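This document starts with one chain, in the form predicted on its own, laid out as structure tokens.
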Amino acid sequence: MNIDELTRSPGEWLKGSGPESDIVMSSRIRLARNLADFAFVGRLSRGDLSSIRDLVRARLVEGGQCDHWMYFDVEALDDLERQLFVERQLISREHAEAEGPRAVAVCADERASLMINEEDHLRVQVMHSGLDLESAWEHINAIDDEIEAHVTYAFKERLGYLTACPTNVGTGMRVSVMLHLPALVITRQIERVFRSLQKISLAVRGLYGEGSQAMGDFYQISNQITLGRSEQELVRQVGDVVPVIIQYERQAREALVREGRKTLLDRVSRAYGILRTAQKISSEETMHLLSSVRMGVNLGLIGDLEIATLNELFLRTQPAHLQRLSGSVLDTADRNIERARYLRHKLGGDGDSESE
């Protein structure tokens, strides 16, 4: 697969298939290790930085130990095909800014991802659709196994998985779920929810993790601390709350029905409307218009969409996937026009414009 099949395929996890798929977009686990041989990134040479980069490539990729796995060299990618896996959360904003030599392997389904030469020598990440936690564990903890059967990691008895930020030293696992939240946001009962979560030292980020805003209503919620607990313990910790969650959002949803359904029903078409027969509209507007439609669809207010074309739509209407499925480079007001033209096609809308 090259990065024009990867543009235009939606990824298995945005499929919605999942456990909870109308409220929980996917689960996610990202495991932080080092390699002993050598110094952590930061400390790094550009040789030894090409060294580690050729070999995980070699006795993991080509190697055969990891089936079916893609190889980029983000290096060698352009701004835009750098944004385009930052969309897909294939890698973080810092590894497409970075410098130096660095790489992405990345499975066909894009259930598994490995981050090569990032803040750690290796970022490894499951993201399952829908509410998996536990699937998910078992299918990156069979791919940490089988990686450090052919590689030596930095490791200490007492402290665990070495790590460049200390934070997380220990298991260096990252749980994350990432929740639609649109009827808690509009019944302004998030904020309490944000600062129950925090006095658990669970954290909340946006769309694209640490240090990115809440978009479309959608949020990460992942655990603070990984020493001194065990993977299970950090699994069973955010999958013990999201249920909670989940019901807080769904008691919203119907007490929006149940209150105001006339009102909800406008605000739904509206969004559904102006998606479908807008000239030009921004990205932020876009998610902030889907996400009403995604709840009207759950909640039944909306019969002619499918949930997967809805979650297609929040990434494909993205810059960098809008400008390559468009095949040319865009300035902002031109993106907000194709993206505009883009929804009309897909969504069956006002198609013969003067704008197209």
Contents of the next structure:
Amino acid sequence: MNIDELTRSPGEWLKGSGPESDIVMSSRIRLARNLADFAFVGRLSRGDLSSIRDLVRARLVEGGQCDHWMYFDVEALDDLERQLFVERQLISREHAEAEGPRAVAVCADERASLMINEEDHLRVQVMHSGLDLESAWEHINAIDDEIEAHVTYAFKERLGYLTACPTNVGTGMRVSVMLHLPALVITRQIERVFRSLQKISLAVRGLYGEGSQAMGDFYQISNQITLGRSEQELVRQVGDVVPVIIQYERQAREALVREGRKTLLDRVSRAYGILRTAQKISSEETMHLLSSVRMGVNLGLIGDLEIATLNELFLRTQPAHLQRLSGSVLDTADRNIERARYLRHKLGGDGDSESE
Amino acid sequence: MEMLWHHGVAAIFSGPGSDHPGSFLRIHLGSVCGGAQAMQCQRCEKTATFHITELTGGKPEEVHLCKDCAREYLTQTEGEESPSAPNLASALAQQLVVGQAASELARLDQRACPVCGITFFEFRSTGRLGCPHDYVFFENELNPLILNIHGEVQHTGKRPVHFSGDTDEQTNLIRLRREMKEAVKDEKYEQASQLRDEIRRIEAAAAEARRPPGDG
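Switching conditions: you have the form predicted on its own, so give me the form predicted in complex with its partner chain.
The complete assembly is shown below, putting the previous chain first.
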């Protein structure tokens, strides 16, 4: 699979399948690992970084957990291609913007990926659709064992897996669940939910991780503590709180329908109308409107639209995907025109006579 | 929006703090509609439209309030500052404020890991350690920091399947690679080539040790 095929594939986290998938987009786990015989990434020369990249690549081929790892030399990719991987959540923004020899290996179904020379030598990630943390843990645990059969990890009995930043030491594990919470946003309860989560040491971030805005009402909830609890306990810590939030989101949705059905229907219909007819539209507005429409579909207010189609639009209207699919590099103004054209085309809207 | 708020949508919850992870204080906001009996607000004379259930430690407690009092009640709840898990920067800052006099800190900052060469000052500035051995070399400085971040200092999760408990050889490789780089920089090529040979010897031995029996 090359980058073009990757661009056109739906992407695991937007499949719209799996348990609770009307609210839970994806369940993700990552492990931070370092090789015992190299300094951490920040202290390494180009030569050492290349050695690690090549060594891991060579050993990966021997691994069996993934039928076929697609390997990409991130340093050799152009900015747009790197951004594409970020949009698909296969690499971090930091990995895209860093310098020096680094890579990403992606399992063909995009459920697993492996960043080489990010903040740590290895960042393994597994992402499953819907609420599926337990099997995501089994999956990543097996990949971790597989890699470990070929390299020696930096590990100490007392502190566990040693990481470049002490905030990740121990399990090196981040468990996160991405939720779509439009009704909690509309009813202004979301801030309180977040403060509550912070009190039990869970972090809340937007769609693209630290510092990103909560675009499209997507929120990621993850553990902050990585030491002193087993991996299963961390999975439970995050896993236990998710059903509570799901319940609140559902109650908020039901209340919106019950108390203000017309208001809600108006909101959803207007959002759908704009998406089907706009001639210029920004990424932010698109995400915002798609969020309303997605909730509308889940509540049965819009009948003729598949969730999978909507999920796909969330991804493909983002800058790098849009440009890649249109086959040209576009500035912001042209992207807004192309995005509107793409949305009208996909949603069967009117008013497309001018551009086609 | 006001209408939606007024009718008390759904529920809110908050935790009592990190001491009791997993135990929730739950607040249910329910609207009074249909057959619900009119009830007076517990704080004023208006009709209670918000029925809040607090669940702390498993013992539910009902609070009935009007819109205004409920808003006040909930604002109080959310106004409480509670500690969330500290990030690295604040943990570092706190540790340094609590502990050291300036001269002591200056001395500490000069300490450099013999394996990777990073100083404590560099770690403080970047928040990133230089190599696995730093956890040993800076143990006294890192322990309180780790305790502050995680609330624990003992790993209880998985361990590598093949872990032998001894990574001295690997740590040695990190030091040798650094020394080789420095030798090249100082144009001590003979020394660099000796170091390179030693690195290769250790790498080859390690690769041999990893090879499963019977693998050609």
